[in-house]
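Heads up, the chain below is alone and in the form predicted on its own; it's given as structure tokens.
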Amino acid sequence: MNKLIVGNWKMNGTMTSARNLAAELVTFQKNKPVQVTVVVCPPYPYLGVVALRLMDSSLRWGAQDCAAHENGAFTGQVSAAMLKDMSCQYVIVGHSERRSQGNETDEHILQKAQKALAAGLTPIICLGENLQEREQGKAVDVVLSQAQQAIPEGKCIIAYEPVWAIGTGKVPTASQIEEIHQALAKKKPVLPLLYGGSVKAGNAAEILKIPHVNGLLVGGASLNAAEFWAIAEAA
């Protein structure tokens, strides 16, 4: 299976940074060209430039979340049908920072990533427990739960973060993704499947050495064009 790397710029940047950083990695690409899938996630409003820097290369882009609706009186939403109109091809859904800032449930998920695959969208559904929840033992039945109600039917990643992990600097230990990586991919076989949390040029390499660990999704190292490159070469 291709390795998939995918950027997740949260809300970072300028319509500058942006555009420089998206040429950035297309310069990377040409002259230090990877056999994996790389794919950036821009805020919604830099999403036409973005594209524009990239549309000539390899690299692909996607944005960080879509609504559950089609259109309508939803103010402030984005539908994955005007996603798509975009170019996208990824969309982030799930993330635990939409989980926690958003209130969204797994049922919420699970009707963005069925809008997501009817827009002709791939969605990227992150899953993952927190601290209390690994302390207490409980990460598999969390995580396993989660992929029960939040996954449709349909051609979709899934994406195991550790919300512990995220932006903390901590990471999981090998047997720890292991795990987690083992167990969905025992109930989704046919799903590819990224780590994310706390990811860096410095400990990818290892990460993506662990069986069932599909490729990586990446927060803050993605917004440096040197350092993600890197992580798209330990791919």
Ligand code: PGA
Contents of the next structure:
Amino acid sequence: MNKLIVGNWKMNGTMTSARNLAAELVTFQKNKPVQVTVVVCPPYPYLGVVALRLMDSSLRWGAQDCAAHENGAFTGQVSAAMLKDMSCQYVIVGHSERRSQGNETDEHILQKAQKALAAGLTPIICLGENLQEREQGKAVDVVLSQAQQAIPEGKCIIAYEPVWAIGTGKVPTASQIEEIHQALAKKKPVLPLLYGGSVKAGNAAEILKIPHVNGLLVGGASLNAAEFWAIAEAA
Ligand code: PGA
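For comparison with the form predicted on its own, please write out the form predicted in complex with ligand PGA.
To see the whole picture, the full complex is given below, headed by that same chain.
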């Protein structure tokens, strides 16, 4: 399976920095080509400028979220069909920041993923336990329950992102990652599994060696082209 490296830019940057970052990645792909699939997920307003930069490259783009509805009176929301219209191929759904800040449940996430699939996008569905659940020994149960409820039938990608590892510099041990990925691989045997949470150029190769890790979802480190490309090269 071709490894997949996804950059989640979150709510960062300006139009100029988004355009420059995309252009730098294209230059890296030209000068230091990688065989892996590289995807960036900029903020919605910058999808257009990023798409223009990446169009003639092998790099792909996606969004950080989509609506659970097709169209209509949903002020401020963006539909999966609109993202498809912007030539997105992927959309992240169920990121822990959306779950906590947007009060999203597994049910909402399932609906979003279904809308993404119906629009012809590949949803990257995020799952992960919080610190309390980890400390109580419930991590596997929590993640499997999220997988059971939030993942529709179809061509989805799963991203295991322990909440306590996101943006904290804390990375689970290889055996903690392996335990969760093993359980997910057993439950959803055909779906690619990404790991996310404090991935850097310095730890990417080690994480990618863990069985059932098919790629990485990268937050902070995806905002720096050289660092992000080093992660792609590690894959
Ligand atoms: P991080 O974020 O790499 O900055 O920890 C990962 C994510 O939120 O997808």
